[in-house]
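The chain below stands alone and is given as structure tokens, in the form predicted alone.
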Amino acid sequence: MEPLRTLLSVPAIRQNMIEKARSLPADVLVLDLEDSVPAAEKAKARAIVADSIAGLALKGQKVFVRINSILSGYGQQDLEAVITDGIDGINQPKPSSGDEVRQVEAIIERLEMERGIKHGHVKLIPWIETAKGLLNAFDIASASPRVVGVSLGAEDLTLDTGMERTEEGNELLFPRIMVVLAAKAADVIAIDTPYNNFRDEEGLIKEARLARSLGFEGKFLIHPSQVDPVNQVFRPTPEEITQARGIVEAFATAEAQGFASTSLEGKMIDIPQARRAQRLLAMAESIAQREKDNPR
């Protein structure tokens, strides 16, 4: 799978919104209809997207389309509307447990048999928002082989669970950790919830780099600003690849002589810390050839 660094949400019923979205270095580009579309212009909003979706598959951009929930009577409408040439992916907010999943999953199995789309080509990102979809993580993240991610909603689980929001985000270390054990152990991406202060740059990238060192490999971004920061953040430095060179060679030359560990400036590596290098270096890989590949 690319990376998933940078997903930047863009309400779908915006349109100057999303040209402006077509020129920017997001991973993903996220067309909402779901919390920031008021009911009376779903439908309109669901015509923008279907219109839109075409034009940025062909400027490069992995387009994902956030979908009202299954079970809030706008949903199946939404797949309808979305699934065709050019899209990604679904994000599917609030499910409470796999068989929810499977529903969406349903139903975009029928599109794109009925319409022309390569069987299994659109991938789902479903958010963790609720305290039941919380507990049931893994059985979500393992719901499906179309789960590339799933992503913390930190605003509806807080509400849902009454959770105090605070700026410092201590409440969420919990559940932070619960989603990258449940991504982890389905093999999918864990994304971090969005920082909702976009003028806070400096707070942006601290919550980045937390979520980063607890094994997130990207985050939900609300406003365009917020996109290069935190592409930096979930890029490999210089450093660290150098770094996770000399740990990969030098693991190499152990195992060549019958070694299961070595040492490298004093520190021990084994199996862990070689694979931990090569999942790095291959990241930076990824990551260097998505930007040759859709240079901006």
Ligand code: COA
The other form holds:
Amino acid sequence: MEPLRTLLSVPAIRQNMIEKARSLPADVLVLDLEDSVPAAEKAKARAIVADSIAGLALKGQKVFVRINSILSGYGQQDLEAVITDGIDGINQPKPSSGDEVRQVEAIIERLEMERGIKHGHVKLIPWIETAKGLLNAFDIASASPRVVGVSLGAEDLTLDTGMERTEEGNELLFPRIMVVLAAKAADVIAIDTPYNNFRDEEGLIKEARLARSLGFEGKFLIHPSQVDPVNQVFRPTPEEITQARGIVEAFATAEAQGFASTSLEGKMIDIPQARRAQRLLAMAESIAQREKDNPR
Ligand code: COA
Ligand code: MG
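Moving from the form predicted alone, what structure would you give for the form predicted together with the named molecule?
Up next: the whole complex, starting with the chain shown before.
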């Protein structure tokens, strides 16, 4: 389980931003060919991405490319241009169903074979950002073994549904929970929508905490200033780690005595709490390893 806490979107036509992103400690850099690139610049952006991939990530970031929708007329060419073993995955916008994910998968399969890339190397993170996509979120999340996560796209979803997009985000509570349920049922992670108000760190942290409390394990980002705060929100705190260790120990002691429940500081601990604590410790360890391997 590698951390995918922070996925920084970088418009592929902005070479200065790509250069800047190389040394930012996001877990994932997502070079964007879709909505941050005007139609007239798509070909140029593809060429920039193809040239940038090798040696891009200086801080052990994973490299994903957001292609255009497979129905847009650009998606296939995007894949042809960017599939190499230098990328870790494809971020797929606006699928309405698992079939659309499988169309992308089929092209990736062919390109991996033609290009001598290890089968299954290129992973997928589809966006859930249309009304149909939200209703089919589990179908999308479980469409392919390549899918490692699904991301909620609030701007497109609210556009598609006519919902008002507000700072409090009440309109997103149901979509957020749907995306988490779909992700978990498919055994992949849920990634929250970007926070657009990039000068408002307090608002960002508040939203990221809400997302974490709902079961999201990461968040899309649009600006370098968002990387550190969001990494921090999704990193288990020292108190959480101490508490989790206590729970795991208390549970192990109970198990050794033939019980599956015990108590710690006046709270019951049984299997779900112990599993939750183990999961938190595993995530804390993989984050610590990532940061140790890539000092700032
Ligand atoms: N990735 C890498 N670098 C970025 C960046 C990003 N997403 N956003 C900004 N930067 C860089 C800027 O180039 C600037 O670099 P410099 O100091 O070398 O000049 C620095 O970070 C500070 O940027 P700032 O001046 O605060 O913002 P801006 O006005 O240049 O850019 C946006 C603001 C919103 C246009 C820009 O952040 C952006 O394009 N974000 C991504 C948009 C996107 O991907 N949309 C799809 C979302 S899913
Ligand atoms: Mg979108």
